[in-house]
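As C-alpha cells, one chain now follows by itself in the form predicted alone.
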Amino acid sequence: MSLQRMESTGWGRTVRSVSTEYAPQSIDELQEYVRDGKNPRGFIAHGLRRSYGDSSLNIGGITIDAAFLSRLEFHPNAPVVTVGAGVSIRTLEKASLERKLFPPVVPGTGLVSIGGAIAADIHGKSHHITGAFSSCVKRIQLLYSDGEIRDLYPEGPTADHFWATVGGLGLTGMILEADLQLIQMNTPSVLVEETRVNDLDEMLTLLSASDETFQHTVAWIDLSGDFRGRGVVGKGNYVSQELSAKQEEPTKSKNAPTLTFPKIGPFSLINKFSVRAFNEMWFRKPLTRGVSSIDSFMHPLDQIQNWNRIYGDRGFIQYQFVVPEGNEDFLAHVLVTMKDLGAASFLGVLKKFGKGSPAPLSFPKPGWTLALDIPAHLHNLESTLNSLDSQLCDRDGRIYLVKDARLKPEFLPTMYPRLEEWRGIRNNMDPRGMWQSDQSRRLKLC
C-alpha cells in the first residue's frame, strides 16, 4: 500500500490542498481500503488533475490516484472499447485511430482521464451534434463506499445511479472503467475552415449558421483592446477517404508537447500589453483552410506543457458559463465587464451547445457557452464574478462546476434545479458520506 502526504493544486493554481495520496496497485487492494476507510474527510479519486478548481482536492482527507486503472480493450465485433478510468483521452484517441475509430466527443485537451471525463460530463466542439461525453458511455463500473463494485447502465434499474455519477464530480463513488461507443474514422484528419469576424454579432451569426453544416465549431474571442468580440471562428468536418486522397496529407499529430513552460514564480506574463500584442498576432495569423491533423485541431494547447504557469504562482480563474439563446446581450455585457475589470487574457472561447443530457449535474444545456481565463490577482474580481453569477441565475444560466473554484453555495440550487434530486440519489449510493472533496464541502453539495 502506497500512502504519501502531499500538496496538490487545481489546474488554475488558485487553490492548494494538503491530503494523503493513496496509489493502489490493484482493485482488490482498493476495495479493502475503501471498505475499511474511517477518515472523517473521506475520499476523492483523481486522474490527471486537469479540473481547474477544487473538485479533485480533499484537504485533510484521502485522494486516490486512478493511474493504475489502465485497461484498454477494443471489442472485436463492434466499435466499442472498455477503458480504465485512469486512461487519458489522448491515449484512447491514439489507440482508436490505429483501428480507424475515434471517440465521438473529445474536450479541448487530450490530457483528461476517462474517469474525469465522465465525472465532469465533458463536452467538445461537436456538442451541437453529439451532445456531451455521456452520450457515448454505455456502461460505468463504479466502486461504492461499502467496497462493492457495480455495473451501471443509462437505462434500466441502475439508470438513476448512472446519471447521478455522470457529471457527479466523483461524489457517488470511484469510476473504475467504462464501455464507450466509438465512431468510424477513415483518416486521422479534419477539414478545417477558419474565418475572421470583427464583432460579437458577426461571430454569433456565423456560429449559428455553421452548426448546420459542420461537425465541430468553436470561436476564439480577442480579450484585449475594446473587447467588442472580434475573433476567429473555427469549423471542421472529419475527412472522408475520398477527400484525403485528393489533398495533401496533414502534418502528423504530435503525441507529446513540443514546448514546456517554465516556472516563473510570483510573476505573471499576463498584462494588457503582452495580451494585446499576442491577440493582435493571433487575429492576423494566416487562417487554416484545408486538412489538419485531428490532434492539432482538437487540442491546440496540448503542444505547450504546463501552459497554466504563464499566470504565475497566483494562478487564474476559468469562468465558464452557459446561457440560453435569447441572452446574447449578456455575452456582450460580460465582455464589457471584463474590459472594465482590466481582465486582459489570451483565452476566450465561445461555443453553441445543443441538447443537454439526463444527468442532474451535467453542465451543458441548449444555448451559448463562454469560457474566460482571468488572472486571479485582479482587483474586485470576486465581487465582479459574484455579480455575474447572480445575473446568470436570473437568466436561467449556470457555471461549469469542474472549472469552478469560488462559486457561492447559495447560487447552486438555481443554476442546477435538479440538485435535490441528485442529492437524494447520491445519499442512497453513499450513506456513509465517504466521497468528499474540498468543492463538495465549499458548495455544500452533499
Contents of the next structure:
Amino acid sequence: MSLQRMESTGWGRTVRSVSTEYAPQSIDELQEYVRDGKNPRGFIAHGLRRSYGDSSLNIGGITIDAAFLSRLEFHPNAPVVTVGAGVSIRTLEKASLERKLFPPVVPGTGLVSIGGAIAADIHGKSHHITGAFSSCVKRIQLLYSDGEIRDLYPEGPTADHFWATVGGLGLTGMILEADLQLIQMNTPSVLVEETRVNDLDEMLTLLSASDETFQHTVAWIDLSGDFRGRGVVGKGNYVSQELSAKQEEPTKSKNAPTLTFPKIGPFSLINKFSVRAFNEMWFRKPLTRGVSSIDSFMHPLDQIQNWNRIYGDRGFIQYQFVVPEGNEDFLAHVLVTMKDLGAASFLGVLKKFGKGSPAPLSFPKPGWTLALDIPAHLHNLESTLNSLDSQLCDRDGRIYLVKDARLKPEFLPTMYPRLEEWRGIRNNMDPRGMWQSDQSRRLKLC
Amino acid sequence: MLNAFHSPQSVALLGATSEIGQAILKALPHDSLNTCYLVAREPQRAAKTLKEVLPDRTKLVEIDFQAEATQTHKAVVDQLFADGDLDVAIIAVGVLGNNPDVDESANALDVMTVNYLACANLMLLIAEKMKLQGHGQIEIISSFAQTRPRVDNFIYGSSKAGLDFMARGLNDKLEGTGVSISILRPGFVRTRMTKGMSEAPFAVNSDAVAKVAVNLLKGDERIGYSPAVLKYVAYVFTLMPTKIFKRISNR
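The block above covers the form predicted alone; next, return the form predicted together with the partner chain.
After this comes the whole thing, all chains and molecules, with the earlier chain placed first.
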C-alpha cells in the first residue's frame, strides 16, 4: 500500500496543506482502505489539483490520488464513453476526436480530471447552450464511505445521490468512473470570430447577441489601465461537414503545451506595469477570424504549463462569481473596486450563463459570470473581497466554490440556498462524515 | 482553518486579561475570525474589553482557568478543540513576581509555577492536539530577561528561559507536523503590570510588541524581539565578560 506524507497546494498556491497521500493500486484495495478508515480527519479524492483553493486538500487527513482510475472505453453503438475519474479532459478529447466525437462541455484547461469535472460541475464557453458538465453525465460510479460501490443516475431512485455528488466537491464519496454522452464532431476545428470591444457595455451587448448564433462565447476583459472593461470577445462554432470539406487543416494546431513556466521562488512577475504592457499587447494582437484548432480555442490556458508560478510563492486568488442579469452595474463596480485596489490582472474572463443544473451545489445559474486572477499579497484584498461577497449576497449572486480559499462560511447559505437540502442528502450518504476537506472544514459545509 | 490570506478562523488567548495578549489579539487579522477562546481567571473581564475591538460576528468563548491548578489544564485545552480546529493559540499567561501582599519566596514560587510550569504544560498539551489536526501555531511570550541572569530579575528570567528553551526544543520536534511555535522576546513593556517600575532602556508599548507577534505568525522566523534592536543587544550581552556585565546590569 502506497502511503506518503506530502505537502500540497491548490492551483492558486495560497494554502499549503500536509496530508497523507494514498495512491491505491486497485479498486479492491481502495474499498478496503476506505471501509476501515479510522483517521478522524477522513479522506478526500483528488485528480490533477486544478481546483484553485482548498477543495482537494485535507490537512492532517488522507488524500486519495485518483490517477489509477484510467479506464477509457467507448460504447460501440452510441456516442457514449465510460471514463475513469482520473482521466483528464485532454486525454478524453484526444481519444474522442479519433472517433469523430467530442465532449459537449469542456473547461478553459484540458488538465482537469473527469472526477474533478463532476465534483465541481465545471462549465465552458458553451454553457448558454449545453449547460454545465453534468448535462452530459449519464451515470456516476461512486465509492461510499462504507466501502460499497453504487451506480448513480440522474433520474430514478438514485437521483438525489447523483445530484448531491455533482458539484458536491468530493464530499459525498469518491467518483470512480462515469458514462458521458458525447457529440458528433466532423473535424477537430472551430470557426472562430474575435471582436475587439472598447468598454463593458459594448462587451455585454456583444456577448448577449453572440449567444444567439454561436455555440461558444467568452470574453477576455482587460484588467489594467483605466479598467473601463475593454477586451476581446471570442465566438466560435464547430465546423460543419460542408465547410470542413472545403477547409484545409487549421492553421493553429497545438496538441501539447509548448512552454513551461520556470520556478521563480518568492517573486511575483505581476505588477501594474508588466500587466499593462501585456494586456495592451493582447488587446492589440491580430484577431482570429477563421478556422482554428479546437485545442487552442478551447484551452488557451494550456499553452504555458505551470503558469500559476508567475504569481510567486504568495500565490493568487481567482475570484469568480455569477450575478443574475439586471446586475450589470455590479460588474462595473467590481472593475472600479479592482482599479482602486491596484489589482492589475491579465486574466479576466466574462461569460453569460444559460440555465443552471439540478444539483444543489452547482455553481452556474443564469446571469453573468466574471473570473479574475488577483495576486494574494495585495493590501486590503481580503476585506475588499469580503465586502464584494456581501454585496453579491444582496444581489442573489454566488461564488464558485472550486475556485475559493477565502469565502466566509456565513455567506454560504445565502449564496447556495439549497445547502441544507444538500447537507441532508450528504449526511445520509456518509453518516460517519469520512469525506472531508480543508474547504469543508473552513466553510463548515458538512 | 487558515484561509488563502493565512487569516485564522479560531484563536485562543490563554491569559486573556494580559495586556500584551489582548494587544496581539487586536492586531491579528479579524476578517475571518469566527471564534475566540478567552482563557483566564476572570474571562468575563477580558470579554468585556475585547468585545469592543473584535467584530460582532466573532463568538467569544469564556473559559475559567487557574494557572497553578495544572491538573485542570487538560480539560481546559480540550475545550479549545471541542468545536473543530484551533488555528492559533497565544499563551500570554504570566506574572512578574512583585505581589506586595506575599513574601519573596511565595512570589518566587508563583513566578516559577505560572511562567514556567503552567505555560510549558499548556504549550505541550496544545501542541499535542494541534498535531492531530495537522496544523496550528502557538505563540509564547518569553522575555529579553531570559538572555542572561541579572541580579534584579533572575527568578523571572529563569522562568522565561525555561519556557523559551522548551519552546525551541518542541518547535524542532514538531517539524513536518504542520504545527509551529513562535517565541516572542519583548524587553521592558509599559503595561499595568510594570506601572511604577523604573523603565529599562528600549522600553516599548504593548502595541509595538503585538506588531512583532503578528509578523512572527505570518513569517518563517520563529523568534522575534521587541524592539528589534534587542536581538543585537542580546548578542552583546551573551558575549560580554561577567565583570562588565555585572557592572552594567547593576546600574
